[in-house]
Every structure is written in C-alpha cells, then in structure tokens.
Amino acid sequence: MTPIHRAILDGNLKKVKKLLESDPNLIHEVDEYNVPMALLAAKTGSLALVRYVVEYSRASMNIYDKKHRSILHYGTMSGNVEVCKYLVERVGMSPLEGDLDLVTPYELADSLSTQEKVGEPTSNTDYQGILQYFERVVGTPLSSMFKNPIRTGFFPDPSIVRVGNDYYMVNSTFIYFPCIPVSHSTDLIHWKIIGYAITNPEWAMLDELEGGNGFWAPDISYYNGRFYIAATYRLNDNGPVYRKQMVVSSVKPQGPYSKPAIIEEDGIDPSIFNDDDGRRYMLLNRGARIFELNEDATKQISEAEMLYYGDYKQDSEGPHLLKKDGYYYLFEAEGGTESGHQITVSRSKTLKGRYEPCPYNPIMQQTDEDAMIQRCGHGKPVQTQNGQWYMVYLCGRKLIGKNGEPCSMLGRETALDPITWTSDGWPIVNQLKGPSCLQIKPYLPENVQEITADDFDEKTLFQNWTFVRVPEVDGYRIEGGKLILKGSRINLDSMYAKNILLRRQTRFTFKAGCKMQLPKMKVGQDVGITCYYDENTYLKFAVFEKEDGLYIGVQEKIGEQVISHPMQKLKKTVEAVYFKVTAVKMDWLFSYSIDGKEYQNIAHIDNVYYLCEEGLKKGKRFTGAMLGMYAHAGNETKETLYVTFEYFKYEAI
C-alpha cells in the first residue's frame, strides 16, 4: 500500500495534503483493484477529504473503476448523506448513472438501506437518508422508475404505434419464423408478443436465406381501421436484386395479416407515413427517400425521391416522419449500428420542402464509450394518451470475453426514453443526456410480462417461441401436455436444418432447463438443447448415439471448428434426461440428471464468445443468442425420429 493510499484510507487529510503538495500526480494512483484514489476518498465518508480532492487535487470527476462505478457510487457506499449531497449539487454527479451491471447510485442506496434495516445499524452510516435524498433529487421513488433496455435480448429495430390506450411494437426477426413479432403493452414498459406479421409458411420465403438475411427493420402503423407492417425482405448477396420491400395489413394487431405485397424498390428500413390529405407514402434509406403508395399500401405509384440525406451524413437509415404543429419532422438513424449510432431530426413546413437540421443534433447518442448501453439509434416517437412523448430506440450491451474480445450476446435490444419539446419546437430525447439506465415510468396502467416457462399444457406454443426458418409441416405437435419435435435430417450447421425451436436469451445471467424423454436412437443421431446464434456458431448440450452406446455431453460449433467436451455414457435403461444450463455472463455450466433431483456437472465453458455478432467474421450477424430444443435424425436411416419434451424453463437471475 502506497503512502497516498494509506493516508486516504485513514482519512488523514493533513497527510494527504502534504503528499499531494509534494507530488500532485499521486492522486492518479489506483489500488490493487484498480480503484482510483479519488473514489476511495469518497468511500471514506470524509466530506473534508472529498472537498479537498475535488477542489484542490488534479483528480478528474470523469473517472471510474473497472466496473464503471463513479465517485457517487463510492460516496453512496460511505453512508454519508453530506458527501452525496456535495457530489450531486456541487460536482454534478447523477444518482441515475449506471455501472456495467446498470446499477445506479440510487439503486445502490436502496440495497444498502435494506441491509442496514436487517443488520446491526452503525453510527456513522445513513443509507436510508441517502435514499431519501436521492428520491428528492430525482423527484420520484425508486418503485416508480423503470430500467433500460425495456426489451432485453434479440429485439432490434423497434417501431411503435399507439391506438387508443394500447401500444404495439414490431422488431426485426431476419430468418426466424414466425416472422416479425407484434408485441402489446399498456404501459410502454412491459410487453407481450401477441402475434406475428407472417405466420403462413408459404409466405415466409426464408428457406434459401443465410442467417442474418430475411426480414429487416419493420415498421408498424395504423390507417383507417387497419394495422400495416412494412419491412425489408433481404435476399442473399448472389443476385442482381437482393433487397425488396413488403407490406402486410390486418384489422387486428395480432393478425392474421394479409399475404405480403412486394414492392420492387431498393433500400432498407421502410416506414409508412399517412399525410393529413389521405395520401400515403413509404420512406426508405439511403438518407430518407420517399415515394407514394396506393390506398391499401400494396403498390408504388410514384418514383422515389430524396427528402433529406441526414445531418451526420453517414449511414443514414431508419427514416420516420411525424407531422406536428405545422411541421414535418424527419427522424433518421445515422452513423451505423456500432459506437457511432445516433438519432437526428430535421423538419420542413412542407412534405417535400427543404429540411432544416435540428441545432441540438444528435438528439440521442451514447457519448460515454465505456458505458454499458451503447449503439443507440433507429428510433421512432410515440405520444401517449396523456400527451407525453417517448421514443423507442435500438441499443446494445457488450460483455468483454476472457481474451478481451467484445461480445454482444443478447443482440440489439429496445430502450425507451422521454421526448421533450424545446421552446423553439424541436424534440430532444432524455434531455440530450444519452440513454438512461434508470428512468421515471410513464403515467400509464401497467400490464403483465411474458411467460418464461412452458409446460406445453396449451394447444399451441407460447408466442415467445420461434423457429429457425420455417419448420416442416409435421415438424412439431403438442400432445398430452408435451412437445413432440420431429428430428431434422440436416444438422444445425446448415441453413436447411429444420424444426429448431428457440426462445431469446434475455439476460446475461440465467438458468434454463428441460425434461426430455429419451427416444430410441440410431448411430449418428443427437437430441437435446442448443444454445444458438446461427448455422455457423452454436453449441449442443445433448444425448449422442455412438457406435458403442449413448453419451451425454456438450459440443461447440465455431465456424469450421467443432469442439467436443468429455462425454459421459448413459445406460440404455435411461428413460428421461433433465438438462440444466446455468449462465453467469460468458461463463456457462452444464449439468444433467436422470431423476430430476441429483444433477451432475458435465461441462464448463468459461467463454462462449461465439454466441454473438462479433464471435465470427462470416456473413451477416445481426441477431442474438437463442436457446431451445432440437433433434438431429441424420440421413443414415429412413425411420422418422420424434423426441418428446415435457417442459422448458427459463429463469433470468
């Protein structure tokens, strides 16, 4: 321990002054956990020491520890209300800034105050007082706030519409079927999938498409009693035409929707704008191009023309128009979907007039490159029935793998923040502070969240299940409270594999498991759980039939590489297998049981870096980690393989 470290831990202000006067750069030291000295000073709870460090040392107030905790996090840990008041009111620190686990000082104070209540109170801490102070600063109790992202896991490219008191959202699904989920909410926070834009296998057009292609960036709108969903249909890169637009409609938000109408106009990210005069338009990138549609939005009836390329002028896409107070407001996503992603807005008095960029652009962007919530863009505004304005937008969170590689395992997600309108008529998101970790809830009635466990007691699958491309006609059935999955002749490493039933991974830390009745198998067949990104990267946790019997184990597929972990042999008398996956960020443990009581660990993978878009440089990797059930029957036998699953459970931790 260095002299400055010891002096700060002892709260010895006189010694700290003496050391820093002789060498001001000592304040830049870090302890053995890489915590800067200024943060440790705040943790002591000494207001005099904190004031000296802030006002007289060379310490920056933009420094963090390795978990991205700020000086206010450490001030909160001290239990001293006055230290927290000073850091908030004089230094300008926010109680709502999250660390890499998105834990804010406000939430930390709540957690510590709870521990304070159940433990022995100490004379020099007042976590309850800090919690009450933060509540006054924020203006609302913690129970009246929500956390971003609001839709965790693979829910990219959000589009939203309100009809009455109900909100509907759509997100990209690429090659997954059913295509384009339609989700419902009454409070903008809790969402439930109620249907899909394309449920007819003959209309999906996915069978020949590589992972990452398919249906991109849908938009939902409402016009004359019908819901309209538009999306880009993205083909493989092997033909002269590889992007088209499609439109479906329905009188019910959950569908069924009409047969897709195909519009042969190149571009991506379509949205439909209905003007006051009843004329209808579609917008597309690059920049924002516009053309007119017929009344039922099934045909293009004018040439596309540029409205405005964008303010940032790089990768302008995701255009949406809003007409308000005599202006046409044009929202665009710019800068690409990585760290430069942002939302800009421009406006014009006429639809095809000259668009003036907002002086506050970008109205949404993450500027802290070390924060957890990144790549914020592709947004669409919505007004509540109470007159408030909000924007849903795309975001992403990255873990850092064992070897230092980034991993966006959950894919691109959906966040929400409030819009306020400036006195000169411009919309800004979250007061230009970037994405929020913790935000005040809209004043709207709440509704329930989606179901995470499925006992297959219903006649149909829950809506949060999805297939990789279209399953076979007889690819699955639900019978007697059990799911019966037909084995695919083609393995998971091909885009022609069938009947792979998955759900989204929605948290970095989770438990998942299922019970599978063991079928009679042939050599070369395998059945069980898959943790899946695409046909190029996935893992199998399964039962494998080999020449010398049945084995259970884990097998990883990473590009051309197949890694088989040590497997354990099963007795032929085994009737059922219980699978369990326990994930803590990128560290995953696999265990199994044959009686559902005693579990045995079979494999431990400490870096599942390949279950994300950065995990392999091949093809278009725009989705997110999924997990679910599969069966591989192989081509060595003409007999059909059926596998029965009794339940599948997923629990976010």
Second form
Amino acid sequence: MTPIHRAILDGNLKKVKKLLESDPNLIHEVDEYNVPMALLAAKTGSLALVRYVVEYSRASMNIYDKKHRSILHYGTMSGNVEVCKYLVERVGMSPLEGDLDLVTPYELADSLSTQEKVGEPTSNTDYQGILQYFERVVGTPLSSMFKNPIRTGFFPDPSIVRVGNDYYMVNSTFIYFPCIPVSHSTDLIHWKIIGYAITNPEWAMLDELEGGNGFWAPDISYYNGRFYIAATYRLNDNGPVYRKQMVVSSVKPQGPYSKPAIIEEDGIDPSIFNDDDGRRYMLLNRGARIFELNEDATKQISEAEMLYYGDYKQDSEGPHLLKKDGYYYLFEAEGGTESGHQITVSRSKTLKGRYEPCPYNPIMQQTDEDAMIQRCGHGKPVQTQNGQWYMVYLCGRKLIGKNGEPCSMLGRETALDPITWTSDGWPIVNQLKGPSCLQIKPYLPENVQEITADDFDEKTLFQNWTFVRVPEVDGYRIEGGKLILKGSRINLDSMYAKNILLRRQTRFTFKAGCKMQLPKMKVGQDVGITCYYDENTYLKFAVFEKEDGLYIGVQEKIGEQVISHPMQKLKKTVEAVYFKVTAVKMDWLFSYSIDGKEYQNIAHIDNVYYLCEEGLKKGKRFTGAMLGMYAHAGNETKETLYVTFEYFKYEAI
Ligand code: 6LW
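Alright, leaving the form predicted alone aside, put up the form predicted in complex with ligand 6LW.
What follows is the entire complex, opening with the chain shown before.
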C-alpha cells in the first residue's frame, strides 16, 4: 500500500496534506481495485478529509470507479450524513446517478440501512439518516420511483398512444411472429403484451427474410375510434425495392387488425399524423418527409416532400408530429441507433414549415459515454390524463465481454422520462440531463407486471411467447396443460427452420428452466432449449440422439463454427428431462435433472458474446437475446417428431 493510500484509509488528514503538498499528483493514484483516492477519502466518512480533497487537491469530481460509482456512492458507503450533504449541496453530486448495475446512491443508502437493521449495528454509520436525507433532497420516497429502462430486453423503437386512461405501446419485432406487439399499461411503467399488429400467418410475409429484416419501427396512433399501426416492411437487401410501408387498423387495441395495406414509398420509421382539419398524413425518413393519406390511411394520395431534415443532420429518422398551442412540433431521432443517438425537436406555425430547430437540442442524449444507459433516441411524446408529459425512447445497455468487448445482449430497450415545457414553449426531456436511472413515477394508477412463468394451462400461449418467423399451421398445440411442439425438418441455422418458440431475455442475470418429456427419437434429431440470437448465432441445450445413444449437452453455433461441449449419455429409460440455465451477465451455467430434484452441471460458458448484437459481423443484428424451446426432426425420417414441454419458467435473480 502506498503512503497516500495508507494515510487516506486512516483518515489522517495531517499526513494526507503533507503528502499532497510534496506531490499533488498522488491524489490521482488508484488502489488495487482501481478506485481513485478521492473516492476512498469519501468512504472514510471524514468530512474534514473530504473537504480537503475536494477543495485543495487536484482530484476532479467527475471521476468514477470501474463500476461507474461516483464519490457520492462512496460517501454513502461511509454512513456519514454530513459527508453526503456536503457532496450533494456543495459539490452538486446526484443521489440519482446509477452505477453499471444502475444502482444509485439513493438505493445504496436504502439497502445499507436495511442491512444495518438486520445485522450488527456498526458504530459510526447512519444509513437510515442518509436515506432520509436523500428522500428530502429528491423530494420523493424510493417507493414512488421507477427504474429505467422500463421495458428491458428486446423492445426497440417505441411508439406510444394514450386513449382515455390507457396507454398502448408498439415496438419493432423484425422477423419474429406474431409481428409487432401491442402492449398495454395504465401507469406507463408496467407493460403487458395484449395483442399483435399481425397475427395472421398469411399476412406476415416473413418467410424469405434474413434476421434483422421484417417489421421495423412501428407507430401506434388513434383516430375516429380506431387504432392505427404503421411500420416499415424491410425486405432483404438484394432487390431494387427493399423498403415499403404498411398500415393496419382495428377498433380494439389488442386486435385483430386489418390486413396490412402496403404503401409503396421508400424510407423507414413511418408515423401517422392526423391534423385538426381531418386530413391525414404519413411521416417517414430521410429526415422527416411527409405525404397525405386517404381517409382510412391505406393509400398514399400525395407525393412525399421534405418537411425538415433534422437539426443534427445525420441519420435523421423516427419522425413524429405533435400539434400543441398553435405549433407543429416535429420530433426526430438523429445520429443513428448507436452511441450518437439523440432526439431533436423543431417547430413551425404551419404544417409544411418552415421548421425552426429548438435551441436546446438535442433534447435527449446520453453524454456520459461510461454510463450504463446509452444510445438514447427514437422517442415519442405522450400526455397523461393529468396533463403531464412523458417521452418513451429507445436506449441500450452494454455488458463487457471476457476480452473487453462490448456486448449488447438485451438488444435495444425502452426508457421513459418526463418532458417539461420551457417558458419559450419548447419540450425538454428529463431537464436535459440525459436518461435517468431512477425517476419519479407518473401520478397514475399502478397495474400488474408481465407474467414470467408459463405452465401452459391456458388454451392459448401467453402473449410474451413469439416464434422465429411463422410456424407451421400444426407447428404447436396446447393440450392438457402441456405444450407440444412439432419438430422442424430444417435446423435452427437456417431461416427456414420452423416452430422455434421463444421469449425475450429481459435481465442480464436470470434463471430459466423447463420440463421436457423425452420423445422417441431417431439418430440426428435433437430437442430442448435454445438461447437464440438469430440463424447465425445461438446455442442448443438439448438431448441429441446419436449413433451410439442418447446424449444431453450444449452445442454453440457461432457463424460457421459449431462447438460441442462434452455431453453426458442418458439411459434409454429416461422419460423426462429438466433443464436449467443460470445466467450471470456473460457467464452462463447449464444444468439438468432427471428427477426434478438433483441437478447436475453439464456445461459452463463464460462468454456468450454471440448472443449479443456485436457477436458476429453478419446480417443486421437489431434484435436481442431470446430463449425458449425447439425440436429438430431433420429430413431422414418421414415420421413426425413431437415433443412435450410441461412448463417454462424464467425469473430474474
Ligand atoms: C429503425 C430506426 C432505428 O428503423 O433502428 O434506432 C431501426 N432506430 O429508427 C431498426 O430498429
């Protein structure tokens, strides 16, 4: 331990002063965990030492440890209210700034005070006091706050509409079927999928599309008693026409929706705007182009023309118009869906312009490139029944893989932050502070959270299940509380594979499991669980029938590579297999059981990078990690393979 480190840990101000006077740069040292000295000083709880470091040393106050914890996180750990007060009131540190696990000082104080209550009280700590202090400065108890992202896992490109006291959201689904989930909420925080824009297999048009194409960036709106969903239908890159727009409508938000009307206009991210004079329009990129629609929004009736390109002028897309107080406000996503992503706004007194950009642009952007919540953009505003305004927007979080590589495992997600209107009439999101980790809940009645376990006891599948492209007509059935999947002739590595039933991975850390009855299999067949990104990258945790018997184990598919982990032989008499996946960020453990009681580990993979967006350079990797069940029958036999699953559980840990 270096002398400055020792002096700080001892809270020895005299010694710290002496050392820094002789060499001011010593404050830039870090300990063996890479924690900067200034943060360690805060952790001692010595206010005099903290003040000296802040006011006389060369330490900056925008420094973090490698978990992106600030000096206020460390002040909180000290248990000294006075240190926290000083850091908040004199240094301007925020109790709402999240670390890489999105834990804020406010929540840290809460968990430490709970530990304090159950454990041994330690002498000089007052976590309860810090918690109360943070509650006073934030102005809201923790129980009245929510965390971003509000929709974790693959929920990109959100669009929202309110009808009465109900909120509806749509997100992109690319090649997944049913297409484009419609989710419902009453509180803007908890969402449940209630239906889909396209449920008729004949209307899905997904069969020939590579992963990443399909239905992009939908918009939901409401007009004359009907819900309208518009989206881009993105074809493969090989034809002259590879983008069209589609519109469906229904009187019920959950559908069924009408047959897609196709609008042959190039561009992405269509949204529908209904003007007060009853005329209807579609907006879409590049920038914000506009054309008129007929009364039922199924036909284009004017040429597209440029409304306004955008303020940032790069990858301008996701246009939405809002009419308010005599202005047309035009919201755009700019900078592309990666780290430069942002939301800008412009306005005009007349629909066709000229649009003037907002002086506060971008009104949403993450500027701290080390923070967990990144790539914030592509949003749409909504006003609550109480008159408050919110923005739903796209965001993404990256884990760090084993070799330091960024891994966007959960794909692009949805976040929520309040909009306030400035005195000169401009909307700004979260006070221009970028995305929040912890935010005050809208003043709205709470509703229930999405279901995480399925016993297949209902007649139909829960709405959070989704297929990779359209399943066969007899691809699955639910019978006597069990799910029966029909084996696919084609393997998972092809876009022609069928009946792959998946759900979103919504947490970095989770446990999932299912019980499968073992069918009679032929050599070359395999049945079980898949953790899936697309036809190029996935893993199978399954039972494989080989020449010399039945095996259970894990097989990874990473581009052209197939990696088989050592498998275990199963007795022919085995009737059922229980699968368990325990995932802690990039590190996953696979275990199985024959009796449902004793589990045995079969494989451990410490870097599932290929289930992330960055995992392979092939195709458009726009979705997120999924997991679920599959059966691969192969082409060797005429007999149909059916496999029965009794339940599938998924829980955050
Ligand atoms: C979508 C575009 C985008 O059309 O990504 O982040 C594209 N934004 O708006 C695919 O989701």
